[in-house]
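One chain comes next, on its own, written out as structure tokens in the form predicted alone.
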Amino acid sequence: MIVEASAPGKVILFGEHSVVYKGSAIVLAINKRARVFAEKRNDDRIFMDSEDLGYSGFFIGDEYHPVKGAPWRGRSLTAVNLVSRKTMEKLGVQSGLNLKLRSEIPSAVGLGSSAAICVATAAAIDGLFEGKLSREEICALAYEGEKVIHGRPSGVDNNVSTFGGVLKYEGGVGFEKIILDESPCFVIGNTKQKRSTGRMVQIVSELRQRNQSIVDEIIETLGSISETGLSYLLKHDYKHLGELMDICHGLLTSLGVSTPMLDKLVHASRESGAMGAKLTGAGGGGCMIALVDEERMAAVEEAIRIAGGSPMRVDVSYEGVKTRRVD
């Protein structure tokens, strides 16, 4: 028996960096998904096929053995190995596994690919052993994998990937699910430049140490934008929502987390008719997001492509993690 589970990626609409200090982040699940196919083995190996990324191998315990690709590739699979073993431990089973990992979500560019893989892994293994874990339990197991990758993650990525839709997150408060009766259209522009979230957070922290009063005012304003932006999103006021995205990008740029390529894609999107555009995620590379009317989609995509980015249309996905048996 083979079980497939899939989970969505995400974009951050508002709240990058400011959420670390004060205020909320508004996060949207998107209709690009990661998929994990799980099958039992007769030994204790956990074999992972990531051949669409150019590598595969297996774990015996915590030790990685490459089959295709360099040995260091095992570092990117350590989180999946941990989630696999913790899920089986939670279910009270022991088995080897064949896991096939496939994703529509580009990796290491701020779209939540690692969280989606971790969520789908826990769900696929649960389905394989007919464990009937709750979504909350799957989310918690995926968070264990996220800690391997990111150290001290907020939990935003695994939550939005598990439950889908729109989430408001605030440190010390938690998560609130937001229901929209109408969803806007977005185009993502991928710079294809990988970046480190931890390094970007450090850059903002160091800037704040040197200029605390000024940076605190920027953080305060970014927090206010999250709240106002959410109200515009709920009212379908996309004109003002787009304006806030533009303002937000300028403030994030002032914190030192944008790049020339991100700025280039943002400005190309605006000039081709986007209602607003900003970087999404930690910055330092990765992706930007543009709010676009349906009739301007093709023009914005082409502008991003000409500017050197990789465009991708996305919608808000209200479908979180899902599982099916494959025979």
Contents of the next structure:
Number of protein chains: 2
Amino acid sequence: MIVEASAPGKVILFGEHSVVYKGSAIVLAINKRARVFAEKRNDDRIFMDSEDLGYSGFFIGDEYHPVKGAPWRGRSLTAVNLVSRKTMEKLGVQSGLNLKLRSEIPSAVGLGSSAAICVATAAAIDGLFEGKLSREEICALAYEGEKVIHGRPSGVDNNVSTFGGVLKYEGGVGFEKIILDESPCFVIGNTKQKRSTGRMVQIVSELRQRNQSIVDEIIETLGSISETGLSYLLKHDYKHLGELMDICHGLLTSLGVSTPMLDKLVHASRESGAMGAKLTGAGGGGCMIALVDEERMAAVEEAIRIAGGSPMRVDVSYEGVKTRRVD
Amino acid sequence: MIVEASAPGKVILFGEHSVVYKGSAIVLAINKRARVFAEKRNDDRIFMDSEDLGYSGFFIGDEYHPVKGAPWRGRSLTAVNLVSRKTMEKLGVQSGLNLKLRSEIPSAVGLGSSAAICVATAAAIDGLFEGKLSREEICALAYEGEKVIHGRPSGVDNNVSTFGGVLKYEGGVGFEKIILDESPCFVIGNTKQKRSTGRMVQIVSELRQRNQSIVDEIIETLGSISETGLSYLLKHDYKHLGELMDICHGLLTSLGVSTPMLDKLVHASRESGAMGAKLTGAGGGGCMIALVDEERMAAVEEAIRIAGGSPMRVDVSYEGVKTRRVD
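Having seen the form predicted alone, could you give me the form predicted together with a further copy of the same chain?
Then the entire complex follows, led off by the chain already shown.
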């Protein structure tokens, strides 16, 4: 029996960086998914075939044995191994596994690829053993994997990937599900420059140490933008939502997390008709997001491509993690 | 007899836009000057030869008669005519004049070219008639010309051009002279895109109408940056001064007054070793300013040139308006 589980990636609309200190972040699940196909093995190996990450190999316990690609045991695979073992532990089963990992979500650019893989891993294994884990339990298992990859992640990515839709996250407070009766269209522009979220958080923290009151004022304003932006999203006021995205990009720039390439893609999007554009996620590379009317979609995608980025149209996805038996 | 007067241009270090609402601006006189050569004529015409503006012609009263260039009576020439007549009125004299206007200050890019021309005009005519106008009186006469060009100018440009050095300007409060015992070096990058200060002020005002509390928070932060930036300037702490310039650029970007070209020149400067860089003046074109160590000067100038801008090294000039008899 093969069980497939899939889970969505995410994009941050507002609140990156500022949420570390104050206020909320608005995060959207997107219609780009990671898929994990799981089947049992007769030994105790957990074999992983990850086309997207460019390697395959297996774990015996915590020990990685490469079959293809780097002999280096990537943190992503370690995370998947951990989630697999913790999921089986939770289910009270023991088995070897074949896991095929596939993803439409570009990795290491702030779109929640690793969380989606972890969520789908837990769900696929749950399905394989006909378990009855709740979504909350799957989310918590995925979080164990996220900790391997990101150190002290906020939990935003595994939550939005598990439940789908729109989440408002407030540090130290928790998550609130936001229901929209209509969602705008976005184009994501990928700079293809990978970066570490932790490193970017560190850069802002150091800037704040040197300029505390000024950086605190900027963080405060980013918090106001999250709140106001959410109200525009709920009212379908995309003109003003776009304008807030532009303002937000400037403030993130002032925190030193934009790059020439991100700025270039942001300008290209605006000039080709986006209603607003900003970097999304930690910055320092990664992606930007543009709010775009249906009829300007092709023009904005083309402008991003010409400017050297990789465009990807995304819609908000209300479909969280889901599981199906393949054979 | 020919009398030459010259007066410096200026660059805004901090406080553009925000000073319209709150807080202070820090403005530096630069070692690029406008020159006016004045001599008497035997008729009542005021003849102007303005190589830089690309036209020459004369006024009889308020009526412009072109000799070379556009038949259009440029506001700059109208301003010079007004300053000339008001200066003679103040001196209690009447005469025709030949005025030769020359300037090292690029016009219409926020470097105070028109104010420097007006200041030099008043001073040259004062010198020609061996008047004894005070600097304050010359400054006030130049302001009459500035009003013709800019509508309701702050008075920053004519003040800094008259007195030289560094001024702290606070709207509704006035000017404070700042004495530095050491000044940093700057490179100005000119996008060569002319823009109207009034139009850019209008753009910010409209953005504020739509997003008042958020824009007010940004303006507040820009005010804090002016104060902190001045303290770094006084302490010669250029590392932190540069960092504040970077933060300030992001905030001005969030107000919608940067352009792709300004961002490009700012990035090029930083990447080639500037300690900090920001747009200066109203934005929407015009210039950016980079804080640069002596040894990185050539690299930054070259980077600005490659990025499509026109670089200009400037130092703070303590020499305000000055007058000399030429023959």
